[in-house]
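To begin, one chain is listed below as structure tokens, in the form predicted alone.
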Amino acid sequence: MMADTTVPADGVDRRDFINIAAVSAAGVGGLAVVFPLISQMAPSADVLAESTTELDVSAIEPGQSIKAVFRKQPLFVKRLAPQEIAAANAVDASSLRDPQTLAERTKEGHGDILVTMGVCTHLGCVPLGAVEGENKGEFDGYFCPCHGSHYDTAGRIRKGPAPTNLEVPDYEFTSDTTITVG
């Protein structure tokens, strides 16, 4: 007697059932394993609390800076004066060792607000000169007290060690009084 090899009307018999059944069972379980994985690699709430950092410049008069905080690290927030503008494009750009000029380390338009990371680019002090009664060294800006890097008005190095300017991260205006950094 042989066994009936018919295949049914749908298309789709027994053997074929059970194997797309246990195909769907296996990724269905793969993916409740997979997912708590990659989920878990997400940043988590204060990571992404301190990935932005969010400031009201309008209180800074000309001439003044506040420190605040950025990824752990200290953010000088400067209003140049005048006169600190003046000094700053005085400066020719190619006599310096990191050449640049202020209208590049600044936003168009909000030339007087210099935004830089507190960090020596020497070996990662934090000079001073952002608050008053500082030291801000020979150009007026900021001194790195541990080897002697002097930083003009605009945050470029003019003296000392350090290899490169201070760096001025990414940040951009939402408002004319309000930036937000990262």
Given for the second form:
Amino acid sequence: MMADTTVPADGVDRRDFINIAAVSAAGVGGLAVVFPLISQMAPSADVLAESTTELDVSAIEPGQSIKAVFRKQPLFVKRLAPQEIAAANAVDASSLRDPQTLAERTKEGHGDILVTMGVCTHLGCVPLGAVEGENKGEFDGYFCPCHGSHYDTAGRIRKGPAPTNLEVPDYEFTSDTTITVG
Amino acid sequence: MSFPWAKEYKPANDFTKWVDEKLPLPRLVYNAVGAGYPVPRNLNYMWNFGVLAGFCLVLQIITGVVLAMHYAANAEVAFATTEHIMRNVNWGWMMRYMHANGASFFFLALYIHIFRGFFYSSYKAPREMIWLLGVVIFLLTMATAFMGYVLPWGQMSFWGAKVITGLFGAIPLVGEPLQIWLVGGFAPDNAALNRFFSLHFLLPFVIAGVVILHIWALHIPGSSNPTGVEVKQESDTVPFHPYYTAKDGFGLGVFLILYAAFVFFLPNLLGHADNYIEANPLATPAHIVPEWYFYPFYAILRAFTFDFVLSAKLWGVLAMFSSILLWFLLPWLDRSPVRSGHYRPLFRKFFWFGLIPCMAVLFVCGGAPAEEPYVMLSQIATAYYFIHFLVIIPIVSSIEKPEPLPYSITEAVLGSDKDAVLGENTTPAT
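Would you mind generating the form predicted in complex with the partner chain now that we have the form predicted alone?
What follows is the whole complex; the chain from before opens it.
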């Protein structure tokens, strides 16, 4: 039997339908293959599993910091001395590049504990100042030696190329002396 | 296409005749880099560097494949296997020093090749495609070199990777997820090291493919030459072999002497001592710098220290990438019909007293710490760099009065075209 090769009145014949159906199926199939190829590059399950860290902050003396590790990146935990809190509050926050007050960067009831990533927001170097004797920069907080960003006692950017304050990660006090980050 | 007087490949015996009929590969080679490719007779030594860059690519692939036989791309052992190559593997130290210094010499050849193109306007019609492919090769080579430098997993490897992948974080909205996706984690670690190794192994072969396209595109109009006057007749050319195989061979010898001096006597001069300290995500080296061949672009990245609509960081990233991407526009920015800088008095002055000192300043600033006077100097040089390509080149090409060109390459070489040996297929002079 001969196939019907005449074009029907609406201008769409069987061949058009087969063409569109075949190309669409191949397109969807192609996308279905591309998705895993792209997704495999995202963080794997074991990397994501390390995404919370628990820390005891009771041993930190006022004015002292510790360096911990969170998601394989340095984390600074600092117990601010009264003069450091005063210095941070003496600045008009709205005049800053990334306007934030110290209170907005700490947890209520724990206003002396400053938890920030130890990752410069410019290009990701580790700022100095968390270890005794290191250069704390012009604002007595942290100083990034790579491209000269100066952070104040509240970890806010005050001078240099970094666009934002040192990031405060998600964390909570699980007891009076313990925090869980992530 | 080739010139009508190009020598034709003639198989020497029955065997080569048989091969030529089945797969004319020897014919292809003969026409590409043999006696079948007529080349302008007046090429100077600046025309050696394409071949030298190609040689470096082969050198890097051979030494790289050898190194990959002994290296393990795992953050736990990568640093140790690099030292294992240096201390335990037979001739491992030599292979690694050849590869590390080979990268530097590859870039040396590429830079001279590119700046040869700037001076002689090799990018102009009909050679735009050769130029565009060349810029693609340069970008791929930069990516490959960057990923290769991460593999020893020393301090500079790690922090270089962190800073460069951090650049993507500057992109609005998608920046941070993109950065996490690129490194496969929140900071460079095993996932990043592994994918960099995989791509570092793959990309050189992609580069080799684009190099073939680059040479293919070159053989359509034929090579440019120092006068910028197109080939008119047979007496303007000589066959690539033996004339330029010999000239390139001599240049290669000189190049290799210099290279061997580095490999054997100064193997770490171009490296950084910090990279012999294993990667430590908790301590940044006091002074992070890339390899010397990235200094000018690193200086452009760091030149932006103030916010203006966009953040300083994003400006730096955009400027660094566009400093190379704008080379793609060069064939259309330079409207002068004259190619060679030898006949362009104004263009020539801006090249020698503008672009070259500008690159030198960027080079010095890129390797210097981020403090004054280097910040200000790199800002001035960055401004000049963009003005040179986007303003000076178009203006100069429209107001300049070029010097008289020779009638032909033969006249430029012999002083007169009267004694030109005309081949039977010579196109009549117009």
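Here the structure is a predicted model, which means the values were calculated and not measured. Here the rigid core means the biggest group of C-alpha atoms that line up within 1.5 Å when the two forms are laid on top of each other. Numbering follows the first chain given and starts at 1.
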>> At a 2 Å cut-off on C-alpha positions, does Ile38 qualify as shifted between the two forms after fitting the rigid core?
In response: yes
> Would you say Gly29 moves between the two forms, meaning its CA shifts by 2 Å or more once the core is fitted?
Replying inline: yes
>> Following rigid core alignment, is the displacement of the Thr164 C-alpha between the two forms equal to or greater than 2 angstroms?
In response: no
